[in-house]
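The chain that follows stands alone, in the form predicted alone, written as structure tokens.
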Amino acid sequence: MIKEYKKFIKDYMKLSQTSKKYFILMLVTATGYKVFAILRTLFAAWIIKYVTNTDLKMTTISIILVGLSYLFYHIMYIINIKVYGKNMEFCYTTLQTRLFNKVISVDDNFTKKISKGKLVNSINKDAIDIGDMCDQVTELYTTIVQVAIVEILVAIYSIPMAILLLIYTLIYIYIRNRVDRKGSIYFKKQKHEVDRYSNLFSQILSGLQEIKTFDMLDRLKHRLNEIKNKYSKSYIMKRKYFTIRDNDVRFITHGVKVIFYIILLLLMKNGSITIDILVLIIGYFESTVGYLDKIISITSKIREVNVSVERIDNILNYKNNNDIIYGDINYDLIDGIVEFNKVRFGYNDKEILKGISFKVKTNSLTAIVGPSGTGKTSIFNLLLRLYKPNKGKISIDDVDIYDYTKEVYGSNVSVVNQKPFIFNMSIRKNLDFVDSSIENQIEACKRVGIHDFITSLPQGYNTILRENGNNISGGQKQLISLARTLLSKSEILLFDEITSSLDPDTASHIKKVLKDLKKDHTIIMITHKPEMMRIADRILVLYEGKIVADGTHKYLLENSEHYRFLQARKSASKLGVFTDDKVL
């Protein structure tokens, strides 16, 4: 048991990075107020002793000592609470920062191994529980000290009673710890089902419209009920063990109390102890019961929090499949010439890109097209430096893209996705994340054609967008996202299926915006839309990880069977709801 909890505490201290200053202060103050609580019982016994002996002077001194023990108890307790608050804030803030930094640095496989539900629950509930654990650790240490001091004090007055108290203590701790260990297994299962429920529920909220359209509600309710049933079974099993724990220990405690009182009365009858010693030992026995309850409560909490420690450790120790080391080139005057030279890339033993080469000029619009799974998204992921190629070289302005600093590269390469993310705040604040200049924001919005719409709103740029911008149309959301991208001053703009879910009028407007943007940007877009392919200066046709055709729309219509097939289809995209599959 000791070895097990020592590991729990060691893992916690390593993860939480608790300040030694706070930990020592909490340990000292907790020890202080607990010692004064023990002395209070001793001084109370002295009062009985000296009152019985009609010793007024010593009775008065004992009363003063009781009063001082109360005073110092509360002083130490207040200091302990304040230090605990500071430490809680420190640990929680530190963990939140580490989790946030980890999440923004991981690769695409992260959410395949760690569900979003688990991640959200860990950032909220688990981080709070871990921040609270330092208080539990200091309470455990100091309560054990309390029990040890009481055992010594009882032994001073009566060895037999001390032995009986020690036997009771060991039996109590053994039974409760054994059952707690089994109960914690089902507690961990509860946490897992909560993660699954949160993950599925968040997906339902994201795809509510599609769910209603395709009549998925009954099947989803069934899946939610399956999760709830598993949670209930785990909860019932946990409660079963905790009920056994509480009932068995209570029975033992009551039995020991009866034996304890009988022995005390026999000792008092034969003159081995006096009335004040009787009161003192009974008081310490009752205190020990309380201390042991507290120890088990604390160890149960530590065991539960250890589940949270393991969960957050699992997140923080996640290893990217392809760690990116940023370079030191800080040159920011980039023209935007993009080149792939014999690039090969794949993961999970599957090669996706098979030695592709192409060069994109500045002030041009290049479309990357092809059936799903041919490597289009992988090209974007490589350009965004989410991965490194297995072979070959990717360069911008003849410089390897991995030689640029993180700041320079991030400010020169931006992506606009099919479903852009909009924060639940005002339009102005959504744009502030990139550039807080009101003049620049207006200029960007005018250029993409969303300014007039924004100013027509009652609160203009101060209009609050609902979560993910669902109080505006998809096209308006896309244009706001595009304006936000322009504010980044990026030379190279990547567009990933940005018109796939837009109405024809908005899609037509987007085409005009892209034609305008290519005047001073390098634009590369992935599209399945034949009408979007036609506006490109150059089209790269991918098939099974290779570039099988390269040219203008007119040239490819005449010379590429693959391209003619893409043009003949209305759309190659498919709607997927609640799937972890990635379109490559």
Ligand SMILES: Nc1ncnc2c1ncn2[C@@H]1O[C@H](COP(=O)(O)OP(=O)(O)O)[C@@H](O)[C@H]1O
Given for the second form:
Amino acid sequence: MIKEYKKFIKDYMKLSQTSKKYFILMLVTATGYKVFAILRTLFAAWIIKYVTNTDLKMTTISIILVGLSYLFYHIMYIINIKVYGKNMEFCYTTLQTRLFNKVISVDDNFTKKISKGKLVNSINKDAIDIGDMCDQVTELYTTIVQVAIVEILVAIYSIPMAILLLIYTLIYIYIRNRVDRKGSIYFKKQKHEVDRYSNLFSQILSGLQEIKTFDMLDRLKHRLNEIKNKYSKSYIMKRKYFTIRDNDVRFITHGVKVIFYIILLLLMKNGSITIDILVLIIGYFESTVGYLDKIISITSKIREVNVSVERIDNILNYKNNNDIIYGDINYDLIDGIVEFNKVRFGYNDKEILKGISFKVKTNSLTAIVGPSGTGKTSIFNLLLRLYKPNKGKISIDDVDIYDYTKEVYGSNVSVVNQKPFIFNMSIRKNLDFVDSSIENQIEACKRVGIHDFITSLPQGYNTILRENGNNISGGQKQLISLARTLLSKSEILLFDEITSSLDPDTASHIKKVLKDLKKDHTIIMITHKPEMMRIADRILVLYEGKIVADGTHKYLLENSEHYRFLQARKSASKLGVFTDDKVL
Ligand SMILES: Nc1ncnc2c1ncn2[C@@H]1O[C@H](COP(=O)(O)OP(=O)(O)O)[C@@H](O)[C@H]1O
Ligand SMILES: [Mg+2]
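Switching conditions: you have the form predicted alone, so give me the form predicted in complex with the ligand.
Let's see the whole complex now, leading with the same chain.
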């Protein structure tokens, strides 16, 4: 048990970053008010002693001392609470910030190991629990000190009584600890089920529309119920042990107490102790039971929070597979010449890109085409510096992309995906994250041709965008996301199948927008659509991780079997035939 504490305190101090100053202050004030609580009982016994001796002067002094003990007790207590609040606030916010920073920097293996439900719980509840622990830990230390002082005081008056108290203390701690330990096993299980439940639940919420259309709801409900049942079982077991603790153990305690008091009475009868000592010992005995309860309940709280500590520790100590280190080149006037030189890359052992080389000019529109799974998106992932190539070099303006600072790179290379990510906030707020200048926002929206539509909405730029909301179509969201990308003033724009789920009108609108944007950007787009390929200045045909053809639409039609195949296949889809992506 002591080892457990030690480990906990070490981990806890590391995690919470509780400053030593706060910890000591908490410890001192808690010790302070507890000592005054003990002294109060002693002085109260003095009152009885001096009253029975009719010593008026000492009685008065004793009463004053009782009063002073109360006063100091409260002063210490108030300081303790103030420090606690400050520390709690500090722990909670620093821990949350650290967790947040960690979570946004992890690679995608991370979410395979830790579920989203766990993450959300950790960032919220676990962080609060840990913030609370400084108080609990000092409480624990000081309560132990309190019990020790009481033991000593009782020993001064009666050695046999002190021995009895000690035996009682040990037995009580032993029994309660056992029961609590059992209870906490089920508590842990219960917590695990809560994680699973919230994870599944959040998945259901994010895919609700599809789930409904595919009629999966009943099975999912069944699955949720299974988890709930397991939760209930653990809950019932936990309650069982906690009932034993709260009822059965108490019952035995009361029995022991009665025996204890009978012994005390006998001692008083044969003159070994006086009435004031009787009062004092009974007082201390009663409060010792309270102290022990506190020690045990803090111990079990520590055990509970240990789960939180472990979880948060796991998150914070997660090591990215390929931590990418950024350089210090902060030259911001990038032209946007993108070059891949013999790039080889794979996610695990399987090689996806098998020696890719190409150079893209600035102010041009390049299309990357090829069947699904050949590695087109992987090229973008590399360009976004989400991974590092195993071999070869990727450069922008002849500088290795990993040599740029995070800031310069982030503001020069941007991506727009098939399903743009937008926050459930107003259009304006979504744009504000990139550039809060209203003039710039309007300019960007005009350039992608969405400004007039936005101003025609009743709420204009204050219209709230929702993930599954129907007030704005997918295409319009796509255009807003495009405007947001333009606001970033990136030279290099990457578009990953942005038109694949759009209606033909919006798609052809986007085509115009891209033609306009390439005048002052380097654009690389991944596309399946023949009509999108046609507007490209140059097309790279990717097949099984290699570039098998490279040229203009016209040139490739004449010279590339692969390209002809892609064009023919996609043209067929225009007639409503299913292809590997969508029906047009
Ligand atoms: N994060 C990843 N971890 C492991 N394998 C991946 C990951 N992303 C993609 N892959 C695999 O790499 C291959 C190429 O994927 P991708 O570049 O997305 O192809 P494309 O965009 O051409 O359809 C696929 O076989 C895919 O399963
Ligand atoms: Mg892809």
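So that the term is clear: the rigid core is the largest set of C-alpha atoms that superpose within 1.5 Å between two forms. Numbering follows the first chain given and starts at 1. These figures come from a predicted structure and were not determined experimentally.
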Self-check item: Rigid-core frame, C-alpha of residue 49, shift of 2 angstroms or more between the two forms
Solution: no
Quiz item: Do you see a C-alpha shift of 2 Å or more at residue 410 between the two forms, with the core held fixed?
Solution: no
